[in-house]
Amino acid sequence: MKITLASAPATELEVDALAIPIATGQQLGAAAQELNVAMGGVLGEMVTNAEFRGRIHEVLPMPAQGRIRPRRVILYGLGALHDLDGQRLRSAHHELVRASRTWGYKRLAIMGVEPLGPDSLKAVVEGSVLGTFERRSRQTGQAPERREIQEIVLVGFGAGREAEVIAAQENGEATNRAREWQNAPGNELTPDALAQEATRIAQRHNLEVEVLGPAELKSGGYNLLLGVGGGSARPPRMIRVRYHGNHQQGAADSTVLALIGKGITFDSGGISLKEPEHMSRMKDDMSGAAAVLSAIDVIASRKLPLDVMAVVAAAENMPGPTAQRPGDVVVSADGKTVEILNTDAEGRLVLADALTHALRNGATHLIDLATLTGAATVAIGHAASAAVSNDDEFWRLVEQASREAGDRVWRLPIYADYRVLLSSNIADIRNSEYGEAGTIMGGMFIAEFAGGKPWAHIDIAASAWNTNLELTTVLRGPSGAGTRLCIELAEMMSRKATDSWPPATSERVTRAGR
């Protein structure tokens, strides 16, 4: 899909539809009045009479009847201004584009009029690209429900911003790529297939790539990952893709950011078998891996002046004859002994070894993304990711990156009182059955393996896939949660590394969100 900036009057554009944003309780802005006059005042009338209310995801097309060059005018809602953040703004444009595709529009123009401002460009582009996503069907002879938009024309967002449009489009496409990987069946996207995807990314950008199989994992002591994958006929993989971006910085800046993803390509729960009702969706337990691999693809393409690695612990968690058992004690790669009380608490196990692998390869800052706990849905729901961190300064960067990316995270506390809950009678720590604070405790388990380095854990168990049909303002199905956050974090840390931190616009995050 082509996205362009236009300086011509909106009424003169040769497009199938011209879209105007409206917020709940707001009238047409001054910039839209010329269009309203050309349309005979019908747009203002629709808003004034509450025939169109501006609710988020409300999309109303009207025929232009030859009054202007565009064939249709679309009013689309942003919701209440006091609720409008980057995530909701992207969601509104996601719905606008999906509706436009349903109606068969090939060329769509979006007006940057109130309440949208220049700082909304990034969110508008990313949200529009997200709206092009369609889960790939394996049905034969099935016609697609929605058609493809060939071009989106942006009007009123300013001139000379083509580089920003390209970057935002890349962010949206990376998120959609993660969504497709999330949706891939477990028999297609196996641990080895995930390693092949990582290898293709590395080859595309001439990056360092390392894939450890069973023999190398055993030699390196990655017994937690081996234990989780032990019940499957498809052996686990430890995948590392590294982008060397600070070679021009010399020894002055030795920052190495590790993006670490949980890559359980199918999770049956192992011996602690899950209930069958929703097990078919457990193909998405590699959502963290999808996010970090999509992110490093973009990071490498932009040649950021920062060393970044993506580390993925990939495995199938199956109840085969060689599966690990509840009650087993396993020695982790960093030497800690772990009592396995529940084999379905496997994500923290593979991430523990993944953090160790990242540290062995020089990581100085760590962020892991994982569909880790069902408790995250209870704690925060599908509208955001839950998080914990051991470092306030690093967390401030992560939180700022989440706002810039329109990829919500909410930090939960790590209280010292909880540490006793990790204790085991026969090992250094246990992997489950803490009794309370499930999302926090999952993160605290992982923190034991961070080596004291600045670290953040993002639990995307709920945000990665919205199953709540009533929660209509949050993207349904796979969301690619964490992808844009990782890209933004690397961008911010690279600016800091080149002494241009903070950038002049770093604090100019409007209510509409960037």
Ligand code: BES
Second form
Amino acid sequence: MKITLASAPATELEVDALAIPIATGQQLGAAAQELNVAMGGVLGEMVTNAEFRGRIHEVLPMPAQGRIRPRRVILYGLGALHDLDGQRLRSAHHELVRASRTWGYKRLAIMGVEPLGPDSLKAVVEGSVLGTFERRSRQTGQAPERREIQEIVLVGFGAGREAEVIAAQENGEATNRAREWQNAPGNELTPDALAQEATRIAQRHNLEVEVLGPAELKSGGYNLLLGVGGGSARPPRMIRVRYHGNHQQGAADSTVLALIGKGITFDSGGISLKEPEHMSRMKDDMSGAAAVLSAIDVIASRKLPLDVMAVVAAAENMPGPTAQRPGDVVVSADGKTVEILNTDAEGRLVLADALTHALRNGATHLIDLATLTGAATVAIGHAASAAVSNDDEFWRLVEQASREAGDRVWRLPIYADYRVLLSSNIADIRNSEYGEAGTIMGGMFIAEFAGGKPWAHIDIAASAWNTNLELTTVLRGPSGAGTRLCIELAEMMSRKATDSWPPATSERVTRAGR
Ligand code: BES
Ligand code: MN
Ligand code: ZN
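Now that we've seen the form predicted alone, could you pull up the form predicted together with the named molecule?
The next block holds the full complex; its first chain is the one shown before.
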């Protein structure tokens, strides 16, 4: 899909439809009013008569009947302005594009008129690209439900902003690639297939790539990852893609950002087997891996002046004669003994070894993304990712990136009081049983392996896949949660790299040390 910036008057555009944003309780702005006059007043009538209210996801097409060049005019809703954040703005455009695809429009123009300011360009483009997502069909001989848009023309967003459009389009496409991977069945996207995807990305940009199989994992002491993968016939992989960007613009900076993804290609629960209901969704237990791989693809292609690595701990969590058992004690790569109480709490185990692997390879800042706990859905629901962090300074940056990317995160606290819940009678630490503060406990387990470095943990168990059909303004199905967050974080840190980052005295708080 082509996305272009136009300076010609909207009424002169050779497009199938011209779309105009409206928020609830708003009248037509000046530019829309002009169009309204050209249209003989029908737009104003629909709004005044409240046949169109501007609610988010409301999309109303009207024939232009030859009064203007575009064949149709579309009114589309943004919802109430005070509710409008980056995520909802993207969602509104996602819906506009999906509706347009349903109606078979090939060329769609979007007017950057009030209440959309020029600064909404990124959200408009990213949201629109999200709306082009089509689950790769594995149904034979069936035409796709929606057609493809060939071109989106942006009017009134200002001139000379092509680079911004391209970057936003890349961000949207990266998110869609993550969604595609999330959607891929477990028998296709195995740990090895995930490693192959990572290798393809690395080759495309000439990056360093390393894939550890069982033998290397054993000699590196990555027993937590080996234990989780032990019940499967498809062996686990530790995948690392390294992008060297520091030398790019001579940035004398030693920051190495590690993007760490949970890559469980299927989570049956292992011996602590899950209920059959909804188990099929566990093919998306590699959503964190999808996000970090998609992100480093963009980071490398953009040649950001920052060192970034993606680390993916990939395994299939299965029961079987060689599976680990509840009660097993396993020695982690960094030497801690871990009592496995529940084999279904496997995400924190593989991530622990992944953090160690990142630290061994020089990471100075860590962010992990994981579909870690069902409790995240209870705590915060599908509309945002739940997070914990050991560092206020780093967290502020993550939060800022989240806002900028329209990829919501919400931080939960780490309380020292909960540390006791990680203690084991027989080992250094246990993988906690499901109890209170499940999302926090998952994060606190992982924090033990952060080596005191600034670290944030993003639990995308709920945000990666909205299963709530009533929750219509949140992307349903695979969402690619965390992809744009990682890209944005790297962008921000690479800008900071030219200043002095990290700051000499970073206030390190509530580290879950023991
Ligand atoms: N992958 C699941 C978490 C999950 C659940 C993601 C539902 C998406 C939807 C994770 O490995 C898991 O099984 N977590 C357990 C942890 C518990 C045993 C401490 C959970 O949340 O029940
Ligand atoms: Mn599990
Ligand atoms: Zn899992």
